[in-house]
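In the block that follows, a single chain appears as structure tokens, in the form predicted together with its partner chain.
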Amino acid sequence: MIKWIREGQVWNSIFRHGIPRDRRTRAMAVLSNVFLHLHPVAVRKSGIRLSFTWCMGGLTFFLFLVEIVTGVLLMFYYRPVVEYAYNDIQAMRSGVVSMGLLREIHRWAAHAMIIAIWLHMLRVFLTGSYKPPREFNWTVGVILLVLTMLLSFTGYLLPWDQLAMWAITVGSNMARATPLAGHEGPGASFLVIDGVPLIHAGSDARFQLLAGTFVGPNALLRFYVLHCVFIPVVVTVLIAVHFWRIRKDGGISGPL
């Protein structure tokens, strides 16, 4: 029976090689698979030692995938409107929604992703892997690190509880002190045309961030879109660049 399936047209149209048992089929397994071909066919033995890489970059990526899967599922049950947001989370929590653990996994994976990406950066730094020819990929990585934290920050508001609202209030209050662009930032008071200030509480950086002068309905919607669409798309594109450049810059780093 198994033999019949393996020799049939359906099986062979999906898998273009035999079971990966020898060098040739093992190479084919990586080459002919769109996901696995992120990898080269062969890598340096010392480069994939767990004590060298800590697997932290890979885990960061895996946690990102976990966030996407759980996040998309959560979007079915969550409405980014002040009247509903809190109750929707409450419903998830009390298990009205069948998959009661979704929100927990989403939140803890987010925290884990932040820790993993910090440790990934530490590993890359301590092995000197940012040095030529990998300088640019390090830069991409730094941007991904910042975006990861922004993803977590924008997601923090969505439960719309006291913890969320006030954490975002504290965080976004910083924006009003932006030099020149915040109404309590140095230099902003010089930006005046005919006695009318350009930068005030209703026009400064914080206002642009929150779409209002306080964390309200507009901020919730804005953070929702940033969290679910805008930042994930940018992150996905940059991850593609990041992985592509690993290959192009010579694979996992090692002594020259």
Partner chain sequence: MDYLLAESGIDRIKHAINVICEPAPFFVLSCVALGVFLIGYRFWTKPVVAAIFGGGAVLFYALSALDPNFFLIIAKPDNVPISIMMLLVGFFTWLAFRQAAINDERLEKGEPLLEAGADDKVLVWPDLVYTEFIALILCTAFLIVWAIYLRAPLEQPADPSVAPNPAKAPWYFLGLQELLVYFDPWIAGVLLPGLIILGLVALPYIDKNPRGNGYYTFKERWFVITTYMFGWVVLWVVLIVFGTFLRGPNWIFFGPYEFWDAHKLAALLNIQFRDIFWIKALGRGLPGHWLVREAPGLAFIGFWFTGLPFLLAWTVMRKIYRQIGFIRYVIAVQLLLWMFLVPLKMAFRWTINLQYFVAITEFFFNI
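Because the structure is a prediction, the values reported are computed rather than measured. C-alpha atoms forming the largest set that superposes within 1.5 Å between two forms make up the rigid core. Residue numbers count along the first chain shown, from 1. Compared with the form predicted alone:
Taking the rigid core as fixed, one finds a CA shift for Ser13 of 2 Å or more between the two forms. In the core-superposed comparison between the two forms, the C-alpha atom of Gly58 has shifted by less than 2 angstroms. With the core held fixed, Val69 shows a CA shift below 2 Å between the two forms.
With the form predicted together with its partner chain already on screen, would you show the form predicted alone?
There are no partners or other molecules in what follows, just the one chain.
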């Protein structure tokens, strides 16, 4: 019976290769698998030592998955409306025990992800892994670092308490100094048509971030969409590109 199943078309369509026993079968198994083909068939042993990689890249990706799973579950109990946002957070902490645990996992995993991605970038810099032919992947990594910081920033407002509101108020005020995009930033004074400035308090980077001139209901909804949909989708695409470039560049770079 087992032999008949293993020789059937359904089994062979799922498991296209048997157990890899030599270099050729291992290569075929890797190249025909959507998950395994992200990495080269063979890598240098020195390049995957824990003392060299610190495993920070993989740990960052794992924490991102934790954020996705816990975040989706928390979305079932959170409403991005001023009248309910704070009460929903309090209900998670007191009324729904499992959701309180998930929220703490989500919060601490976010802190750990920030630390992990900074350590990953530090390791890449110290080992010279940003040098050709990996300079494009370094750029992708820098963008992912910025987006990770934005994920943490946009999620800070969602509890809708005094700490969150004033922290976002102070943080978003820095957007007024964005070059060419903030009305107090460098170059904004040159963007004038017929004496009317193109960049002002009602159209600059801070206004676009908050969907208004102050932290209010519009800002809460915008931060919710950015935190739960827009930025995670962009991060997911860039992570796929990041992994693909690792594969195309010959795997993890070896020690200098």
